[in-house]
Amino acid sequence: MKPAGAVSEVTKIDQIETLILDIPTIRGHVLSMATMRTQTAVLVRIKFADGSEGVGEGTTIGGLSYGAESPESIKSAIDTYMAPALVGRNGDDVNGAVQLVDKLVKGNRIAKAAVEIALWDGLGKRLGVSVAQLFGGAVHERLPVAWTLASGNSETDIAEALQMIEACRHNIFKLKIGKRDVKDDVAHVARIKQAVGDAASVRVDVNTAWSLQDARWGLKGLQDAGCELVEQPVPARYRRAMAELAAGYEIAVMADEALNGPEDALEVASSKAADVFAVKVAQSGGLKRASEVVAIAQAAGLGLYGGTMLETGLGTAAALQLFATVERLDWGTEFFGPLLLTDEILANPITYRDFCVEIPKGAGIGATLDADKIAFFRRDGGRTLKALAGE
């Protein structure tokens, strides 16, 4: 029996803070639905009763043009609904927090992921182990990493790809297409594949822009051009179309927007609507749910690819902790988000070399924020998006 006044061993959640960062990109990042020139991230800091802290990130792509969550809605969902329910709870009970938030908040997977990452980070730091260790232990020290070519100009993309190969930074390239006519997009991909030859793998991401008829022509042309994989060619709800495309062509069909957690993963796998899963921590609803999506793909014999929402180094470090524990990633990863930004927000940036990204070392997610950079890029610091972009 504890003496009167003894401090409880349970680590309580004392405070949950959120802030929005706006960081310019190194170039325009052209998607089928938007052109990104600034990436916006929501950072979460959880303070615990013993003085420890955990940090997390929730990031989406292109505001509301990509999905149902925006940076502003992510912050609001956490501040208004999640934080009041979690403050005072046992900070070590991550699973309990995940289950509670799932009951109280529908959807909002990116907001949930940001909070959950901070909880895992805090737990890992208190135990003195990596988050990878909390998920069973890392089996990789580094992972292959793709680079997205998204300027929209063939010659610019070719020059960028050849530079990346020469620098031994990337030899897997994903091209963002879907804004132009299908024939023009296929010709664009064919020119890039011809330029890089066997020195690199070329894939494409259509971001749901094609109809089934467009996709039939597109997949045939891409396959003939030497492209290896096409990501989410049709809208997420068109599972029959995805299944037809996956069965009808040798080129691999990858699901992305169709995957919003393990329930979707099970539906996609059972309907044979993909050959490969692009697993995103944020889109899945957190590290735990992403691990469940991975397990479903493994059980169904599907390929795996570590996907990104173009997170900063913080969210990227968290994703790397999980994917370091996955035995087979036949299609590699695309955890290049920090490289697309004009500045780094980590005091210890993630290392990219020899066509791979290295798993961060240290307790928790292995990331320490640079306080000065956070102060500079935080939205409430008085800067505008135009000022940040140099306009």
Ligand code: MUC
Given for the second form:
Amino acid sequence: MKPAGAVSEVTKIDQIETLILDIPTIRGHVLSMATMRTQTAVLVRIKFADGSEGVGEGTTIGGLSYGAESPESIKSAIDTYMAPALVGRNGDDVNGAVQLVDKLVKGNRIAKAAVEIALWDGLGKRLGVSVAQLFGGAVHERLPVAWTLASGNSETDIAEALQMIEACRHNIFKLKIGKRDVKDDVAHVARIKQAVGDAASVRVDVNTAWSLQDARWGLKGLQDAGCELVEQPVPARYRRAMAELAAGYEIAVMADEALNGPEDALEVASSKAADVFAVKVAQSGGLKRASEVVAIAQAAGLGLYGGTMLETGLGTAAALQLFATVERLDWGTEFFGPLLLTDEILANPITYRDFCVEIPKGAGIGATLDADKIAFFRRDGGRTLKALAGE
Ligand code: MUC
Ligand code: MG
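The form predicted on its own done, now the form predicted together with the ligand:
Okay, now the whole complex, with that chain kicking things off.
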């Protein structure tokens, strides 16, 4: 038997390229720590010796305001440290690549995820199977998908919510709060819940903005307003505060920023610091690490939610491949990233209908890039865009 990691001339990693895209959002997306008007995505393309290719995405939110990685640091970590270590290796050995990169590079989980997705995509394409198949097979064809209300204005948010319900696009709404006073935020949530009534589930994401004291008032008010879940009310490292809140109120407490891979997942679960995990592929460090976070939640009896970093269709397709294999997603998903952007970068856009997002079909992650869109949105100006889309 060929030893794992042995170089096959056929599947050798020949080249790893990255580029940054800046795509405007359809409206300002007002979060507690930043207002987004553009989303920036880092795309990775891996070329293998047999001519096959794999693509991946590593995306964060609001520059450096959400977490420790920026689009520029993601690109530079891949170009400078990961690509040189991986070129020449057997491209079929995804686990070996993940383990090697984990040894060579601390943290930088979003950069790791981008490369790992491209490796899975390439492997799936070479084998003619989806990435979901590589993870044991899809058990869902579609998944419930939330929309985030974050215009910064209650009236606009209500109009947006009612329009989404009417169009059967979303009936789960995540409201971004934490920028205003707690009382004002609770009043804003209550107005929206009252407007949508039983036609929709209303949840909030505080993106770490509250102190424990704020959160005590906030959870009490949100619960009374009919809000079902609060995501990361306090800073990621406040595990005891999260545990107090999870134990003290009926409203579900979901961990997001606190979950950077399986080690965090184990600590959050064992300290009872959440009822639900928002599992993000990027934040976990890739599809495999995200699957480990999922397994920890399942073993601990916690709820699961498919989280996003507002990736383009590419990163969204990759996440859908993994979450298609997860038996119970009690809280659904928020894989709506492409819908927040003014333009689509996939030639085969992801389908949203009947309050669900459909799992892309086809080999690998099931995403084909639109070369002209890549050309238009790439930060460095468009000279090799057709190459990235494989033309
Ligand atoms: C986050 O913090 O969860 C996900 C949806 C959205 O609107 O923002 C993100 C980030
Ligand atoms: Mg969040």
